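Here we start with a single chain on its own, the form predicted on its own, put down as structure tokens.
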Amino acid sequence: MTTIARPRVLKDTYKMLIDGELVESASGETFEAISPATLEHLSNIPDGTEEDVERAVRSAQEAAPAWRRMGMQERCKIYLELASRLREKVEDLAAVEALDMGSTISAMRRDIAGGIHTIEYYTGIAWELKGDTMPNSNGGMHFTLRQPHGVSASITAYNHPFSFAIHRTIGALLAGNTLVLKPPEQDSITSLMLAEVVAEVFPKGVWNVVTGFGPTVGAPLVRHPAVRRIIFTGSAATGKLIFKSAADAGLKSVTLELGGKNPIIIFPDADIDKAVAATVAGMNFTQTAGQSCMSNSRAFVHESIHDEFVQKVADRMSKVRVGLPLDEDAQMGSVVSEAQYNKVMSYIEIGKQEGATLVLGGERPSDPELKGYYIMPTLFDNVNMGMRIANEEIFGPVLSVLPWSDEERLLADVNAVDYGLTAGIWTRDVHKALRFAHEVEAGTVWINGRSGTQGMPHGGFKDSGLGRLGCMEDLLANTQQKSVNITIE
């Protein structure tokens, strides 16, 4: 076990930005700040009030004439050197997200130069923001404006908080809006690290950071009547809450990135050993122990190959290394709190009591150095649609296999959740495969793989969201459209 050493960066007490400054929680007030992982203090973390996003929503929208007249090309110098910042401290960025939120290192190194390169892509997209000009008609000329919306406000997620506190405002600010950020009380802590470079080049005003909770923080921000834009990251159910709040103080525009029940499906013509891999892989387990609203918590494989497909797939989930978040030999990590252990806990239990098979794991691990809320990667078998472990976001290390052999009923089982982000379909037969993949309610699809580029829409179908994110489509979101008619006498 190779460990690196508690990172010195850490603070005693960290500080919300507010109009350029550093500050304390109105009410001085702050939270602690715990390593799920390890069980140990790590800071204290100001606790936002009501007063706390008033003055922030205030300082945003004095700033906002300013941010929206600056040129792209201001902007986006701004962002490159943010970037150019953020470089230097990867590797503290990297070591704190992992005690704060318990996952390994080398995944949250990968997090935090993820946030970096989508401000490198984004600051290439934004030129393209951009109106449109209509045929001449009979004496007038005739275009669009893109503007901003104004005051925006962002909330955010524990599973990824450094990158989501990059991704999900990036496209608000580059489009000329200001903004208050709202970061996942679990691990706020890399949120506040890049409040302080923000506030080394940013305009004053024009990027907030409010720490807190939904009911203090959360729920006043989207309520406030000078917040005209709103991006989510979360829960399917507080996204639904969010919308509702939202329309009661005006119609605003509203993105959401909500949870999924995703399906992997495995057809008896797959190359098997690749698709047992792709499995284990898009369950995200080494990434942030399968709290992923992308992971693929349902694998439909063909009864033909499904003895050996599970047998696969336990021998390589037992192979994942799960250790302390700066063990560098580390793969998994754990649950990110508490209350979310026992949610998972209590989603096995259930699985047991419905009749499903537990393969695999269902407990914590037996290393006593593993004190924090860790649970072993955790293999159902034998699942059906009539159990909840199949039909409900559990967002943590459970996989059900769901046996099939018909493949209209297995479209219709596919399609029976709530849920619409991801699919994956492995299948030599091509007509199949983009049969599948035009028939599944999903945003996204893989088709033997799991690859990837920037651009690619990414949101969901159904209770997964509204919106799309990461793409162009982003940053046209964070806009409004404006005629221009001129008569030309």
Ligand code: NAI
Given for the second form:
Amino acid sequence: MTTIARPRVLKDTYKMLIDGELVESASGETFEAISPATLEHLSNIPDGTEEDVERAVRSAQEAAPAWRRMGMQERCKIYLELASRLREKVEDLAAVEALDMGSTISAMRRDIAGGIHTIEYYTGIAWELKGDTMPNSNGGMHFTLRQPHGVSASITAYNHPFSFAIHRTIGALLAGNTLVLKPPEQDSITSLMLAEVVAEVFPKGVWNVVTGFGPTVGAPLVRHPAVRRIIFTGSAATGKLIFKSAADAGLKSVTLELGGKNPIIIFPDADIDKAVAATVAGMNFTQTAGQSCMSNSRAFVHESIHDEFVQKVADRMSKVRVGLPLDEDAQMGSVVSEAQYNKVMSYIEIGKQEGATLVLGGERPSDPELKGYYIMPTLFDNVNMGMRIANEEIFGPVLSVLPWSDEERLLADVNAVDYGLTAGIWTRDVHKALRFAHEVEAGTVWINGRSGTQGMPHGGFKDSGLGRLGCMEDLLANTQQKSVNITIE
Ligand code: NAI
Ligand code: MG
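For comparison with the form predicted on its own, please write out the form predicted together with this ligand.
Following is the full complex, with the preceding chain placed first.
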């Protein structure tokens, strides 16, 4: 085992960013950041309050006029400076992220680098944020302006905290909004490390960061009347709550990136070995111990290839090396918290009681060094859509195989859940692939593998969300159009 050292950058206590200053919470209280993998205390995080939200929103309001008037080139320059300073800190950020969320250092290097890479893409498309001109009418000239909403809030989930802190704020900020970011309470440290760099390069008040819990920081942000735009990443239940309580305070622009119960559909003519590898990779065991909105937790496998497929998937899953966050050889870490551990374990119990066949995992690792909230990669077979484990998002390392035989029934089962985030399709038959791509209720479809590129919209159908991120539509959603009509005759 090659283990890197505990990062020396870790501070005893971190501070929030409000009005350009690194500050404690108004109450002076903190809560503990712990590593769910090693159970060690990492640091103390400011326990933000409604008063902190109030100060942050006021500061964002005050910073708004100058920020919206600033030229796009200046805003992009600030972002490129941020990117270059962050690039020097990738190793520190990755090590801290791995410890704080329980994932592995190798996975977190990719996550941190991905977050920084987002800046290159967005500063590239920023200039395309422009209005239209219309053909002139009788005596008029007509054009539209794209203007920011004002103060926006981004509330993020725990599974990619650093990359969300960039990916789910940059559209709003580049479009000229000012912002308050509320990081996840389970792993806030890298968002606060980012805040330290933001404090150096952004004008004060443009980007504030308030840490704390949903009810005490998230909820007051959502219902604050001056916050006109909300970008939320989290569970469908919280997303719905936010949608409702936002409307009580005023009509706001809301983007919701919520959960998934994503299918991967294997047709009998698929390249089995590649489909097996994709099914295991698509569970994101090695990125986030399966805690991903995009994990393909329902594998629909044609009965003619079912036995071979399940055996090969089990074989591959059993080779995933579970280990400590700073172990360079480890491929999968722990889940994020005791609460998430209990939730996943309870679903494993539910699966057994519902009559699904537990093929692999379902328990803690045997290695006594892995003391934290570890759950081995878990495989259920003979799952059907009558079971809770086939319908509800588990958000952990649990994959279910659902055998199928009839194509129409398959399509109905695939679309039977409330979610609709992603879908994988494996077949060599182009007609089948395109028919399913057309009919499946999902915001993203992958045919024969998860290829992807910057700029492809990310977002959900049905209860998986509203709006799209990672693309031009994100920048546009962070603006409102104004039609300007001039009489020239
Ligand atoms: P969660 O909904 O419990 O928490 C998400 C964030 O909302 C946290 O920062 C939390 O403090 C805050 N929050 C909680 N209650 C709130 C309230 N009443 N008002 C305002 N803010 C509140 O979600 P969790 O369990 O932390 O994250 C996992 C979920 O996120 C899964 O369902 C997952 O699928 C989803 N997710 C979706 C993604 C997407 O892009 N579609 C990406 C990553 C995660
Ligand atoms: Mg933690």
